[in-house]
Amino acid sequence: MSGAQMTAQASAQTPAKVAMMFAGVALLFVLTGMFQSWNLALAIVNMALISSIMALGVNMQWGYAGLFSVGTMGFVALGGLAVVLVSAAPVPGAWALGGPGIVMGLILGALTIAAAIFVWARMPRGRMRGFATAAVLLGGFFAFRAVFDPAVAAVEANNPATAGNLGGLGLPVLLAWPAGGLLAAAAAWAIGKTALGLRSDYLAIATLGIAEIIIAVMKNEDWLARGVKNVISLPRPVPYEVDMQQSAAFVDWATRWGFDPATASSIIVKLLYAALFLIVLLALIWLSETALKSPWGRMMRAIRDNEVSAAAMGKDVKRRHLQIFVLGSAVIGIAGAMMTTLDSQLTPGTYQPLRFTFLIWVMVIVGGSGNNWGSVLGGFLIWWLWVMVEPMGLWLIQMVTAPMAEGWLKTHLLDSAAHMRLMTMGIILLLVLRFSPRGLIPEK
């Protein structure tokens, strides 16, 4: 058989492995429906669909130019910051309190960069252009705390118990998802602006400090979205368990068909949100794609792995680099924003790195770099075995000590079953790693 042979049978074959490996992932998820429940199965399905859109996200940076961002944790956190601004409901009394003084204070604060900008660009070189630069940031800081700070203090006094925040403008929480990516591609914008500059190593270290940055910053700003003490009862694009419950036609419905009316209203719920996840998901995959194989993506991969050349050829590489880091940070804002409209509330002190940052990229290095779709089948077969490796560790690890004599080894042992998922994916990474460097569907 000559090589094109055996090139064009090895891709016939393709389409029907990656059909086969996930197959077997959508069986993971029927086996839990089939052995514990539905409702376990579908939650995990639901933030399955999620975390593939975050890892698709990563992927559009690491694997389309090679940039290793490691803060998807502070664009997830700002998609759903977007949910609270544009869906939850404004406070009047602390809008007039302090809004109008908040709202000054920022475009005060907005007006002196612009400033300090200015006069650095039309001042000439030297030490005057320092002086006058410092000058105006300092000016303007001044001013901005003068008429930002009573405005704060104002709202966040505003019954604290229940509300100490602006609110929200109380539109329609659908249109959050797509604000959540905008307002992401913005912080993207700003950070690629400064950090694309710098080496892959720095970039990591910048892109970490500035999430950590925006976690600090929503945990201890209350009049923005409560800080710490969380908002919660956000609006739903689906509707309430509640609601469906009391509607007799819907229990008689249930009833007929022999199923607990709780547990039914919980499962449509369920499904209608997968169902609004999937379209999601579907879309930015369609557009991945045909990005992808467009020829700006050809550019893309060409500035990924030849920079150099590249730059040779005319392509503005810093440009570029810009373009995909606002894209991919965008599409992890909306994802973030998903997530929050599952959880109908915004908990800042859940945004850790090893959930939104190492699981993600977990998801992406197992799935296949640079592969919308391997993307898509990490995020589902990871997401499934974080959920479940901690129970299955423990069920494992009471078989294993059941025969033991009880003291402190056998304590130990099961205390030990919550660091089963830890352990699992190191496992799973260096497997991957090892028998497939690029990943379960490697990039063509």
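Positions refer to the first chain, counted from 1. In this text, rigid core is short for the largest set of C-alphas that superpose within 1.5 Å between two forms. It should be emphasised that the depicted structure is a prediction, and the values quoted were computed from it without experimental measurement. Compared with the form predicted together with the partner chain:
- Val251 shows a C-alpha shift below 2 Å between these two forms [criterion: core-superposed Cα displacement of 2 Å].
- Positional change of Lys193 between these two forms stays under 2 Å at the C-alpha, relative to the superposed core.
- Comparing the forms between these two forms on their rigid core, the Cα displacement of Gly140 reaches 2 Å or more.
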The other form holds:
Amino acid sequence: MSGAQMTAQASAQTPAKVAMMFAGVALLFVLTGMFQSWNLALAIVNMALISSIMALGVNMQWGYAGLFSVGTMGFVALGGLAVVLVSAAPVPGAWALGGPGIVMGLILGALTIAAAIFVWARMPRGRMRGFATAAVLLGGFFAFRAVFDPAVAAVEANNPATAGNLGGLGLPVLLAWPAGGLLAAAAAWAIGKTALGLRSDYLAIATLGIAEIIIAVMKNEDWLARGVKNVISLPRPVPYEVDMQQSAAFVDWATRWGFDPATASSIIVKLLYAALFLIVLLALIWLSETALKSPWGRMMRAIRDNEVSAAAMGKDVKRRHLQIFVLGSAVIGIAGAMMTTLDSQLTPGTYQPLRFTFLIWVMVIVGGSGNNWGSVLGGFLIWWLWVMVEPMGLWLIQMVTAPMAEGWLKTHLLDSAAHMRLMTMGIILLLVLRFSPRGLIPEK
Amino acid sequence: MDILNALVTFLNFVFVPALAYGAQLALGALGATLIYGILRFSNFAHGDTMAFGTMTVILFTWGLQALGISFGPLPTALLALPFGIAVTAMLLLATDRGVYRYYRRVKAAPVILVMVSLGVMFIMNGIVRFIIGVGDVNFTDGERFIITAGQFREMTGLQEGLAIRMTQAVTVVVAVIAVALLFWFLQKTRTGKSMRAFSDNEDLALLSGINPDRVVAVTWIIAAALATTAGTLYGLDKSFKAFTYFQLLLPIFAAAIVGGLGSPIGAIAGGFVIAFSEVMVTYAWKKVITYIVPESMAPEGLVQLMSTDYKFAVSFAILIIVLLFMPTGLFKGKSV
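For comparison with the form predicted alone, produce the structure of the form predicted together with the partner chain.
Below: every chain and molecule of the assembly, starting with the one above.
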């Protein structure tokens, strides 16, 4: 937690205790594998790895710098968008139809905003300044629409059943991960420039709104990534299960070791994904741990704990806030790109703030804000719970309703069991905030 | 005549819907701003409080309908409203006792309270989904229109019609009554005055013997009443869906901040500013303009500044502009 009132409590956990906690969470996954299936356990592991990276990004913004940004979902979605733009197959003819018009329109839009900011900054205070800025914005807006709209219409009319968008570059999908980070970072820079001056509550509302707007853009701008029509069958960095099952050598190998080829192939694919994600996670942790131990990290924490005195020491608080906001958002963007790669599809309709913003926040707070390993532990524990609470809740309700007579109430209760997970997350968050506000692995 | 037609079109498609929506937002923003003024944190669970309140009203409405009780031409939900408010108030008081009170006692930073309200948001959202599900629920009954477009055309002989739905009229009337009651309470009663004193200067209020627990409890009860009323009116006007209510959080907070957080009159003004901007920016003006300008100048396109899907962007843009240029809002709320 930020603020002095929290740092005074309980000393840091010993390494042995931390190892115990990680072992405990690992045991949950092992038990899932043993009693349900290894396929399921690995699927949870993969999303838990991605969630941990998202939590790392939020932890940078909140844990290191005390920025209360709840726009996580927006950056996750931008990462996903990058996958489509970088690695989806190009759409034949789309660029020729409207590419230049769209690019020109976007440039015009950016120029308009820049010109408005310039006019506002350079003109003397007074009524004229307001009118001039408004005139620039209004004129620019109509110019933008005049160039942009026909190009968009042309692109979207191009084979709308299967394409209707500009299409990607067709590059290897792994390149999309850093691209996702860059895209999220660029958006975060623009957002940070306008919103970071706001005080905590206002920043929260503003970032919540920005995330909704990013999703709205992705849902409605069909030329970009087909909107709610979704982009499916994106390329993947690992082999396909079907190809493996058709290879005689693989089937031989699997049967020799006594595995069912179908199960073995899907487990191997998941293991390959897990290895890729783990490399990214470990690299990011190493980088952020190094940064946190450096003078830069100490400066960040100093700014978080007391902005006024840090500013008095000559630290540029605003610049540092912008820097960490951009870095954290880039990490979230990378995770978003990884998630879309894992799903092999981009479905803008599925981005919901409860799942992609607030759940990640629960991971950070439960794990221990300010501690990178805490974010990882929180990511694994909370994601496992998020997935497993549903069947556990169903089982619980089946137990409770077993003696009940068949009827609408019983059916309703059984149908509603899925919503237990939201309540569980709320209760966990409240319990942690109340009884262990520094989280499972507190900041050192 | 064309001017009149243009005016009627404007009233029908912009003014009346925006007025109803603005009244709903204003009630929601009043609740959020009161909690901010007295308890000093942005309550992220406010949207879900509205959802919970509306859900209880819907359940009571179904109960009344099953008993064969109706409110004549008015929606039955209005009869169920007091029951819904009572249940929601009990829930909020229990939440305060079980959750928020501890953080007040340890004088936690506002941002911690916001996080706690995130936890409450999750739980309330879960409860609502658990009880009523995630689908659309339409619970409007009674007369649908006060005046339909056809009747209006017959009466006036104009080409354009002006339809006023019962739910829109009910929204405005109920909102006016609720706001009048609230302002009477804040200005005239002893408890209301002590609430304003507490909001202005907590230490001074405590020093003059105001009981903080009572002020906080009354605030939660009023917040419950406002949230339930706002949610029910919104649900009557459109339909009830748990997720939509969560999304209302953004325009509601935008309204409260634009008006000045902590200022009741600001919340009302903010609600209408946001509602009218949203509707006007996303409305296709083609018809109105065609009536006003000479035939040769009639627009070809829809003359829609932004598609309706971007209504969030409108409230957000207003929010940012106000925060950058007028950090305390239109009516001098709490400073940043």
